[in-house]
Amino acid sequence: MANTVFIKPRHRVQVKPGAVVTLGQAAQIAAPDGGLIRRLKTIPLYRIQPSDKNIVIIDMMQMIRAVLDVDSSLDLQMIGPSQTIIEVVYEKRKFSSASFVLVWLLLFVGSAMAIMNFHEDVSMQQVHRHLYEMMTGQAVDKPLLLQIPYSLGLGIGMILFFNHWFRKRINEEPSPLEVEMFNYQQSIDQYVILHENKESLRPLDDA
């Protein structure tokens, strides 16, 4: 029991290009002996190569081998995820304001066109005229009293759906957008865990 070491690989770790990933970076370590923990933390696992691009997966088995190389008398208990995703963070490409404005305009004009096509598609002008006549008994050509509040409501509805106005005041649940981003990241992580991990794939011609 005195030699038991608990190791829990972290889910996702960010490092700089060319860095050496140590066990302490890639995993949490718990052991009765503080000196042992400090020693284990500095065990080098992997040096980031330029050919690795963005993602490196360090498998649990690599960690076990590295620790046993240092001290084979240890009783290793691995818990948690069975690999760590190492994300190599290169110097952030500055996203230029010009292209940001371009994307903004693209979305602005695109959604304006989309809503106009939608109105034409469902003959909303006619529906609004009928509605105006039903409510008031008068026929008008342009029921703007209905249509201007409708247009403002469109924007309010979209912002309400995603939004953060009420979030701080009413509850702390994540917004649908945050949940979507999380799900997308999870799927990507699942993919890279399987596809970037050389240890878990074994092609036929690999002897």
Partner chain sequence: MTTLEILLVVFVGFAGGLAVGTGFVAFLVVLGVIPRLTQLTKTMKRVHAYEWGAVAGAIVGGWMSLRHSVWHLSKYWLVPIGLLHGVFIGMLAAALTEVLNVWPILAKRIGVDDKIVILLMAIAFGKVAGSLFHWLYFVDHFR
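And the form predicted on its own, for comparison with the form predicted together with its partner chain?
Below: the lone chain, stripped of partners and molecules.
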């Protein structure tokens, strides 16, 4: 038990271009000896190359071989995921104010057009007129008594649905959009793990 080391690969790690990925970055390490943990954390696993672009997969077996090269007497216990996704983060290009305004206008106009087309398709104005006439017994062209609360409710409903007011989150519950983005990211990670891991794609006749 004295030489037992527990290693849990992290799911995703972000590094800069040209960085050397160490075991301490790619995985969590637990062992009775604190000095051993510090030594294992400095073990280099991979140096980021320009040809790697933005994704590198470090396999569990790669971690095991690197540790055993340093100390073959250790009893390694691997837990958690079998690969670590290394994401190479390049310097982001600055977004100009003009580009921001242009994108904002496109999104605003596009969203407004989508909402207006939907209301036109379902004849929402005619529905409001009929509802107003049923409730008050009077026929009017612009039933503002219904249209104003409806417009306010539409905006409040979207805020509650997406669970955000600008950058502020209303509560800790994830919004449906965040859940869909999470599922999408999980699918991407699974695809990357299967297709970027060279060990998983090795041909049968490859020695």
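Each form is matched to the other, and the largest set of C-alpha atoms that superpose within 1.5 Å is called the rigid core. It should be emphasised that the depicted structure is a prediction, and the values quoted were computed from it without experimental measurement. Positions refer to the first chain, counted from 1.
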{"item": "Residue shift check between these two forms, rigid core fit, residue 154 Cα at least 2 Å", "value": "yes"}
